[in-house]
Structure formats: C-alpha cells, structure tokens
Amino acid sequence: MIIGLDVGGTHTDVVLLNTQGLIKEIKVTTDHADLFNTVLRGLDHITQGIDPHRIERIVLSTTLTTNAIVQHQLAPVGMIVSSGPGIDPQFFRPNQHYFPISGCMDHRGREITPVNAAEIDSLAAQLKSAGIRYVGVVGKFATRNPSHELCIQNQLNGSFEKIFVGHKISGNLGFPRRIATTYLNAAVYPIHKEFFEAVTQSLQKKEICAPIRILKADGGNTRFESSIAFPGQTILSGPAASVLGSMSFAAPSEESLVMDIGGTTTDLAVLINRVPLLKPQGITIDQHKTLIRSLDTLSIGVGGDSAVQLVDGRLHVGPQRKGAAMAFGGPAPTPTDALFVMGEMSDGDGAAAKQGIAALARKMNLTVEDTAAKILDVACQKILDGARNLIDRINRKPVYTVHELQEGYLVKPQHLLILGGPAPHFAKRLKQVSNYKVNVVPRWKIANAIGTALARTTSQVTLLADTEQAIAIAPEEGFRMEIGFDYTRQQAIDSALNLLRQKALQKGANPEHLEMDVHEEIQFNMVRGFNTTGKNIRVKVQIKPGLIAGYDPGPKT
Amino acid sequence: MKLAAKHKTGLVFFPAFDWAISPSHPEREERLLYTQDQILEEGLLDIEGITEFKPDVVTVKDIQRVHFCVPDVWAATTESHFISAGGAKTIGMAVMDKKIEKGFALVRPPGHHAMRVVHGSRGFCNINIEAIMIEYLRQAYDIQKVAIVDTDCHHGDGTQDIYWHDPNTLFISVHQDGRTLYPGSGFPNEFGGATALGTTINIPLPPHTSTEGFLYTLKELVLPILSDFKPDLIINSAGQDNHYSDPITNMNFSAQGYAELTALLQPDIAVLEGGYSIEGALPYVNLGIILAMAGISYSHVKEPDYDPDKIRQSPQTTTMITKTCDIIRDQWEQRGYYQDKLLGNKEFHERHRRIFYDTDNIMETQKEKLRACHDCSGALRIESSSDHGQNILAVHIPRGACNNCINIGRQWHETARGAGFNLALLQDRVEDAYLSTSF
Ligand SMILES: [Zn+2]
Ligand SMILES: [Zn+2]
C-alpha cells in the first residue's frame, strides 16, 4: 500500500492506495505554524487500523521549504563565488555573507586564472568566526569544469557542517541562477533535514518502516536520503501534485490543460501526450530565479474563496482572499457564494451567501441571480485569459535551428482537465463559455494526493564531450572520462543513459520501469584555421515525470 | 545592487545551429555556439528589461523590396536567410512598436556584402538583412531618415550599393583599408551617387588600429556627422571582426572597445555582421554590446587574454587616422558644393562595373543608368549580365519618385522585351509593387 500526502494552503489531503485503487482518504486542517504536527496527524489518521508492515511507500508533498524561503526563515549561509570576466558578480548577491573571489574558467572549461588558496583560507576563518555552518561554492562555467569548485570544497572540508557546490546542483548554464539555487539549497538544508528525520522517527515508533519519499517541483519523487543533497528541489511541489493526479485522465495523444482551482489561486499546466511540460529554466521564488527544475505551471489569483469587489462599477474577482466564503462564515462575497445562489452548492449557510451577493447586486442594479452568474463568468474569464497567456508563453519560446523554426510546432490544447474543490461547478460554466472539451478529474478533491502517492522518480543527466580536449564530463554525477578523437555522439548518449540509470536507481526508481529519453543531442565540428580540431558533443537525457507502474489512480472518464 | 536594463532592450538570438556555407567555412554551425554559452551562463536573458524574441520569417516581397534576385528569390537564398533577415525585422518592429527601446539581432548568416542585384553569394552574404529590415520599416511605419553605421572590419559594399542613390539613408562604413582586405573597396572618394552625394561615407582605417583609433573616429567624425544628419533611426551593422583575435582580419579592437563604441553610438538597432574569432572574441564582444545597449555596466567584460599594451596602436597609425578623419570631415562639410558639381546639367549618369561573387565564384557585369533628377532621387536602370548566362534589365523607381521618374522607370521596364534580356525586373517603391518577367 502507498500513502500520498499533499500539504495545501488550507487543507492537507492524505490518501491510501493499493494496486486496485483508493482505499481511504482523509483531510486535516493545515497548521502552517506547525507543519510537523499537520503531517503527523494526517499520517496518524490514514494509518488507523492498517497493518503498518503493509505500507510500502510514503510520499510527501509539503510546503516546508517553500514557506521557509517566503518567510525568510533561512539558515545563514556563506557564499563563495568565482566569476572571472563578465557581469559584475555583486549583482548576483543573494544574501549577506557573499564573497566573490579570484579564479576563472572559460566556456569550454579551460582554466584562465587559478584559485588562490590563501584567499579561501582567510574566507573560511571569517565565515567560521561569524558562526556560519553551511557554505555554497559556485564558479562561473563550473558545469564545464568543476575542478575549482572541488578544490575549494576540499579546502573547506571539515570546517563546516555542509558544503554545496554549484556543478552538482544543475547541469544547465546560468551562473546567477546557479548561485541562487546553491544558496537556497544550503539555506533550507537544516530545516529540511531536521523535519524529515523527525517524521521518519515518528513513523518508526509506529513500526512504519517504509522509506519516506518527497515530491519535487518537477513532479518526480526522491528518497529522503537523496533529497538531503538537494533540498531545494522540494520547493513548490504543490502544483506538480495536482498535475500528476490529472495526467492519467488526459487522452494519450492529445494536448490538455490542467486547471487546479483552489481557494485562492488556480494553477494551470499543459500536458502533451499525458506528459507535463517543464519550465525551460527553473522556479522563481521570492525574487530568486533558480535552476530548480519544475513543471511549467502558471498560478493565477482566482479561486473559490477569492474576494469579489466592485471597483469603478466593474466586478473584480481576486487576487486577494479575505477569508472563507460567506457561506462558511467568511467576511466577503466569493465565487463560492455565487455557486450557493445559483443552487450549485448547498452544504453551508446559503442565506449568508445570498446576503453577500445581494449587496453587490444592489450596487450593480442586477438581480441576485444575474450577479452570481456574472461573478462566475468573470472568474472563468480570468482563468481562460491565464490559459491563453501560458500557451502564448510556451509557443513564443525561441528555437535555435532552421529545422525547428521551419517545423514551427505550436502547442494548442483542446481539452481542459479540471480539479480542486469547486471543479464541477466551474467546469460546467467553462464548457459553456469556451470551445474546450471539458472534463472534471475523477476524485477532483483529492487527485493531488493521489498524484503525490503515485509519482515516479525523475532524473536527468547532462554529458559534455570535447574531443579536442579529449574529455567527457557529467559534472552533476562527478563523472569525468578521457576519450579518443573518434568518440561519437552515440557513445556520449550511451554513457549518459548509463549514468541516468544509476542515478535514478539511487533515488529510488523501479529498475523494471525506467522510461529514459534523450531530449538533447547536439554535435558541432570544431574548426580552427582550416582544420577540424575536434567535436563538441552535448547530450541531455532524462526520466520524465509520470506515474509508477502497477497502480490505478482511479476510474477512467 | 539591482541588475536592470536602463533601456528596455530586445534580443533576437538565432545561431542557426544547423546551417553552414560548408563544413569548415568561417560561416558554420559552430560560429555562435560559445556566444550562446556566454549569454546563458551570464544569465543575460533573466535581466529585468532584456527580452528575447523569436524571429519572424521575412516574406518574398520583403526581399524584393530591396533586391533584384536572379533568376528569383528562391535561387538566391536558403531558409536560413529568411530567418536571419526575419530576426532583424522582428527587432525593428519591436522598436517601432515601442515594445523595446533598443534591439540587437544576433543572427546569422550576415548580409552587408549583398548588393541590390543578387546573382549569388559574395563575402558570405546573399541578401542584405539590414536593408530588408529598413525598407520594411519604411513601408510599415512613418520613417524617413535612417543612418547605418557599419562597424564590421570589411567594407559594407553591399549596403553602400543599395543606398548609393538614396539621400535619406546615411551609410557610414568604418573598416580596414581596402588595399589590405576584402572586398578592396570603401575609399573616401566613394561618396554617393549624383542625387545622394555625401550620404555614403567611407572611413578606411589602417591595419592594427586599436581601441583608441576606433573611438577617436567615432567621437571626432561619426558622431558629428550623425548629429548633422539627424536620422529618425540609427542602425549599427555590428560586425565583430575588428577584434584583435579575428583570424581573417588585421585590426586590434577589443570587447571593452566594442561596448564603449555601442554606448557612444547609441544605436536603436544593432544587427550582427561578421566576426570569426568564435571563442576568443564573440562571447565577450556580444556580451559587451548587449550590456552597453541595455545601459548596464560592462566594466568587467574582457577577453581572458586581453592585454592593452600588446595591442596598442603606433603613433604613425594615430597620425594616419587623424589625417583620414580630417579629409572626410572636409568632404562632408562641402558635400553641397561637390554635389552641384557632379549633378551638372547631364540628365543621365552612368556607371560600369564588374562585381565578383567570391563565395559562389560568379562574375557580374553591370551598366547602371540614373536619371539625375532635381525633384527626386531619380529612376535607376541596371543592365546586369553574369558569366552564368544571365542577362537582365532591372529598374528601380525610388520612394518619393516624381511623376517623370515614375513614367521613365515604367517605360524602361516595358522596353526590355525583345531587347535581348532573359529577365526584366521592376522595383516600384512608390506602389510597393515588384514585377518579374522572363523571356
Ligand atoms: Zn566582416
Ligand atoms: Zn524624379
């Protein structure tokens, strides 16, 4: 049996599944001040009456690291960066203890200036005396040659509790983003480690010994032990949970838009042939642009509990949430209240809802029913505008070859998959006002927790080969190999897939079901003068987000 | 410290990673690979106020507005040319639509050696991507006066040819002396046609000119001429082969120098031209240019092997540059006098030329006839034949042509039949109509 737990803004959803499907679902209120307690309560409830030894897998999607970043409850970190020529590295400062140092690599990983050991020693002393225990080391182009970062790490080893190095954090280029990402990983490290160690211990007391896994923003899960090296990957996993919970209900060869309509926001994502699109670079959180892989989601400020207001005679829905709907004792009218007036919902205080909408109706000179209908329309319109923006953004993505530009593939989803509390009510209206084919995801209220439970392990590997310099490297994996002049693109792909397999298994993937794919393979002839001096080969392979084999997420539509 | 662009800046990056003239040609797939690495690693596209645009593709008509392609547009181009010209057009439109204040089309293949008549490829260029952008912008927006400052190391002979008779387009080319480098032209006495004398300016600089000499030329000559001309739009043909590490030229310019030149020139639009030091120069020069356009500090941008003492120019070079600038300045100031003298009372002015297409190995012979009109820039007729068996008559009716010139241009076009030509082409810029008849 598998447990999936997804911490949401208001509620935490927990499900228990076996190979036949859903066994049990519960909801507990999220206490942001005490997430540990929230998670334990959820796990307690769901495991009541269940033999602990039958639980094989527990997957958690929490807001722990996200909240820590947004609320600036971060551990002090010492950042050591070497940049060489380019934009002044002072522009990329993410925190107080930030020190640009000498040392420089170029785009092919050739050393331009060496690292100065004396400079590192004096910095280490300075950081230690400031009481700093976590350090990030980032070099420009370290993804092309990590030797400077490794040399600094060696020199600092033993003096600090944990050292994060940029080249392990992402194989992608983007020095400022690598600085921010390394910083965030270091800054959330202690809170992440402490939290999940505590969860593991509590579970062990109940004789639940299945290893816990944590959901990442790219919709993959990872074992807690592996997550320790990259705790930043667990931020903003919430939207991924919903997308995973919906993907098996998309038609296999179709483009769909997933809409998770929550209390405050609606999260949108695109599925192509049941696979969610990833952001081209990474998450942006609290001003930090990162290289943290994530599903390409767009969050818009409209949901069931969005405050409805008249501004200059125009109806506005969201982006603020002032509390629950009036039907549930809240202070301001909301789309949920409109649904009460329309007779769509009835499990609350209908009179209070009507009163709230009536006040708006009087100002607008409309009937209460017309006002309610209009509120729902404005909310739906806002969601559809958001969908258009997301699709435009995806289609505007530049390409760099004649072939891709000529092919001109454009994403054009025809199908909406809707989930979240008010899903069926919004779906009805969205069907009327748009040309989309509209479906509500089965178990729309807990599909997010089901998605969390069934997330597959994702992984990616970047491998670069430079036959002129006679080396192939995969910096994230600490891989470096001497190669001959006749090294081929196929050999590079084979090496990369091999590394990917090892990495995925280590993170907890099922060896029987590794769906690996090559998503970039480019090769350039390097010519100097009139001679071909080598080949520059760049390969990226990955295991895309998806669901684990052998489990049924719910009835098909 | 916050990193943000002072001027909203747009970028089209189209490295054409799957296109080359031939596998080991300087204009090959690898050319912008390391520039892309540098741009991505610096996080340039994440900077607030810098936006990347996907290039549009130009239409056949966009190309016909500028070129007489022989026998047709398809024969003269590849798909990659449609995209690189399209990238320039995208940037031009974004500037005109005020989506951005400044823009840089970092595209390949380049275009500044492509002349009005195109029989094939010369100097790695098939079609002139700046001219295609400019003429599109003139058609779609209300722009009259445009200045093009070509800072590629090679003389921009194609752009010069296209605007030779256009008094509303100021073309300034700063380049290595034509006696020492392809295409062997671009001397101060190439000063524009009879109806546009003075709006072509050639500034040949001696080999080994360094940053000092380039910036002197810009400050003392180019900027004052620009401020006299008062263009609506300044375009920089931003070739990067003046760099000290370029393998096919002999100049000593630097990344810092290119950035400072850009900051001084303040072009509205820059378009990449040449530049073949793909590792030692392009990553740093392009970074410098983009930062300078956006108004962001470029003081830390320099090549790994940069040593200003090693590339300092000699006092003799400085003297030569000063002299050249003085001569050209005088000529500019007296352009009215020279033009009256040249125009005289002749109704038609003729030019005979042979043009070699080095990339495609074609020899073209041209007979050009301009109506030296006092009311417009004059109807133009070109008889062009090539050693590949083409013999064409091409007629250009300029923007703002007077009725006489319109009529003469159309008559010329009609007389082509039965006169031994295998193709007659008409560029009617007044009607924005382009005709082609084969015989
Ligand atoms: Zn050039
Ligand atoms: Zn005229």
Second form
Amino acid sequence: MIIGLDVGGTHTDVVLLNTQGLIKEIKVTTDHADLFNTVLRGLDHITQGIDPHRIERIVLSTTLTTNAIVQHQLAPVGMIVSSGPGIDPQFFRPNQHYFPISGCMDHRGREITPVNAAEIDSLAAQLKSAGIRYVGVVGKFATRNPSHELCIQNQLNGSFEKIFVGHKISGNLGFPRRIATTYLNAAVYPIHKEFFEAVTQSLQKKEICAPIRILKADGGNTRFESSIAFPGQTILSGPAASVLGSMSFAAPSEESLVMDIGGTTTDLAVLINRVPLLKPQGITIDQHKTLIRSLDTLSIGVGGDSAVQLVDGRLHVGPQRKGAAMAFGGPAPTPTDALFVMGEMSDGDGAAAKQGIAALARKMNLTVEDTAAKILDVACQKILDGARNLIDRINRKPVYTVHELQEGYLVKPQHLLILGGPAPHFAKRLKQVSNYKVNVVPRWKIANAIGTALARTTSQVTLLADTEQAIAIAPEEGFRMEIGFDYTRQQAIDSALNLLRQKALQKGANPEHLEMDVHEEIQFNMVRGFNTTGKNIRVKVQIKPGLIAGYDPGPKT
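Could you output the structure for the form predicted alone, given that the previous block was the form predicted together with the partner chain?
No partners, no molecules, just the chain.
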C-alpha cells in the first residue's frame, strides 16, 4: 500500500492505494500554524483499520515553499559570492545580505586569486550580528573546481545553522541562476524543515515506519530526508502533482491541456502523447531565474474561491482570495457562489451565496442569474487566456518533453483535462465557451494526491570532462576522476549513467524500473595554435519522470 499526501494552501488531500486502485481518501483543512495536526488528522483517517506495516511508502507534495516565495515570507539569508572574469556579480544580487568577495577561478577551474580567510571571518561576524542563520556560498566556476566553495564552507562551519554551497545545489553552468537557486534553497530551508519535522513526528505518532518520499518540481520524487539538503526542489511540486494525476487519462496519441482548478489558483500544463513538457534550464519564480529543473507549468490567479468585484464597472475574478465562498461562510462573492445561484451546487448556504451575487447584480443592472453566469464566464475566459499564454510561450522556443527535445514542434492541444474541487462545474462551462474537447479527470478532487503517490523516483547527473587537464567531475555527486587524453564521449556517458544508477538507488528508485536516458551531450575540441590540446565534454543523464509500475491510478472513463 502507498499513501499519497498533498499539502495545499487550502486543503490537505490524503489517499491510500494498493495495486488494484484507490482504497480510501480524505480531505482536511490545512492549518499553516499547526502542520503537525493537519498531517496527523489526515493520517488518522486514512490508516484507520489498516496495519501500519502494510504501508510500503508515503509520498508527499506541498505548496508551502512556493507560497513562501510568492508571498515574500522568506528567511533572511547571507550570500557569499566569489566571482571571476566577466560581469560584476553585484548585478545578480537576489537579497539584502549579499557579499561579493575576492578569490576566484577561471572557466577551466584554475585558481586566479585565493580566498582571503580574514575577509570570510569578517563577513561571518557581520552576518551573525545581523541574526543570519542560513548562508549560501557560490563560486562562478565552482562546477569546474569547487575548492573555493568548500574552503569557505569549512571556515563558516559551526557559526551558522545551515550552509548551502552552489556546486552541490546544481552542477550546471550559469552563474546568475546558480546564485538565485542557492539563495532560494537557503531561504525556504526553515519552512521546509518545519514541514519535515511535522510530517516525521506525525508518522512516528502513528507508528508508521514506511519510507517517505517528496515530489519534486520535475515530477519525480526523492527521499524525504534528502530534501532537507535541497529544499528548493519542492518548489512547484504542487503543479507537478496535477500533471502526474492526469497523465494516465490523456489520449495516448494527442496533445492535452491540463487544468487543475483549485480554490485560489488554476495550474496549467501541456501533455504530448501523455508525456509532460519540461523546463530543463530551470524555472523562474517571483523574478528569480533558477536552475531548478521543473515541468513546464503556469499558475494563474483564478479559482473557485477567487474574490469577485466590480472595478470601474468591469467584473473581475481574482487574483485575490479573501476566504471561502459566501456559501461556506466567506466574506465576498466567488465563482463558487455563482455555481450555487446557477443550481450547479447545493451542499452549502445557497441563500448566502445568492445574497452576495445579488449585491453585484444591482450594481450591474442585471438579474442575479445573469450575473452568476457572467461571473463563471469571466473566470473561464481568464483560464482560457492563461492557456493561450502558456501555449504561446511554449511555442516561442524549442519544445522539451521529459524524454527529448522536439525541435521545430508546435503545440496545438485540442483536449482539456480538468481536475480540482470545482472541476465538473467549470468543465461544463469551458466546453460551452471554447472549441476544446473537455473531460474531467476521474476522482478529480484527489487526483493530485494520487499523482503524488504514484510518482517515480527521479535523478539527474551532470558530468564534465577535460582531457587537457585529465579530469572528469560530477560536482553535485562529489565525483572526481583522473582520465587520459583519449577519454571519449561514450566513456563520459557510461560514467554518468553509472553514477546515475547509484544515485537513483540511494534515493529509493526501483532497480527493475530505471528508465535512464542521455538528456544532453556536448563535445568540443580545445585548440592552441594549430594543435588540438584536448577535449571538453559535458553529459547530462536522467531517470525520466513518470508513474511507478504495478499500480492502477484509477478508471480510464
């Protein structure tokens, strides 16, 4: 048996699955001030009458880190950055406590200027006096030689609660993105640590000893304990759960547009032949351009609980959420209230919903019923506009699926897959106001949690080889090997795949279902005068995201 637990901003969904399908489900309100009891309430219900020893694993997804970034509720972080030839690193400042220092490497990983130990001691004292507990350390070419980052880390050890070094966070080149990625990992660390402790304590109380995994932004999972070292990987794990929860229900030979309509936001994504698209270079979130590998998704500020208001005579839906719908005791009219007026919903206070919509109707000189219909139309149009923006953005650049680059491919989805609490009601209207074929994902209310539960364990390895310097390194893995002048690209691929297998198994992957592939391979010669002095090789390999074998996600119709 597997437990899938999706901690959302409004609700936490929990499911219990076996190889035949869904056994139990529960939805509880997320209490951000008491995550321990939020998780415990869900586990109490889902494990009632179940032998804890029958649970094989637990997989989590969460919006907590994403929401913290978007709402600017991040911990203060100290950033220590060593640069090198090129642009002044001050141009890449992500936060207040940001300090470029002396000491640098060149692009081949050769030291130009050593680290100044006295300068690091002075900065450490300054950061401690400012109350900083978390620090990021980034060197421009640390992916070629991490010795400066490691030197600074060693000097800071014991002075701060957690230190993140850039070459461990990402082995990819891209100095500005590595700075932003390291900063966000450090800034969301305390939020994610609180979540980690709440979950582990809840499971201990329930005497559940199954391995715990957490969903990453790329649609794969990793061991929960390893996420403490890389908390930034959980950013956008919520939208990734939406994609995984709908994959099995997409047509096998067409493009589908996934729409997860929640209380506050709608998450959008595209599937090509049931395969999600990928942002291999990394996501941009709240102006931070990162190296966090992610499925290609878009979140827009409209959902069932979005506040509805008139602004200069025009009806607006979202992006704010002021609370629940008036039908459920909320303070402002919402699309959910419109559905009550239209007779689409009846499990709440219909009179309160009608009263809220009536106040808008009087201002618009319309009937209550016409106002409700207009609210739903505006919400649906905002979702469709978001879908068009996503498709346009995808088609402006090369299309990457999680499997391969689709050079010159243009995305033209004709099929909508709708999930989320109000999915059936929105689907009915979206079918009326668009030319899409529309289907509601089975078990739409908890599809995210099902997708979370069934996510495959994924990993990625980047290997760099320089035959002139006679070294091959994989910075994130702490791997370094001497090589000969005749070291080939195929040898680099073989080394990278071997490292990937080891890494994936350590993270809990099934050894019988390791779908490994080469995601990128680049080689160029280094020439001095008229002679080739060596080769520079870069290889990226991955375990492809997808669903685990042997489990049925649910009915296909």
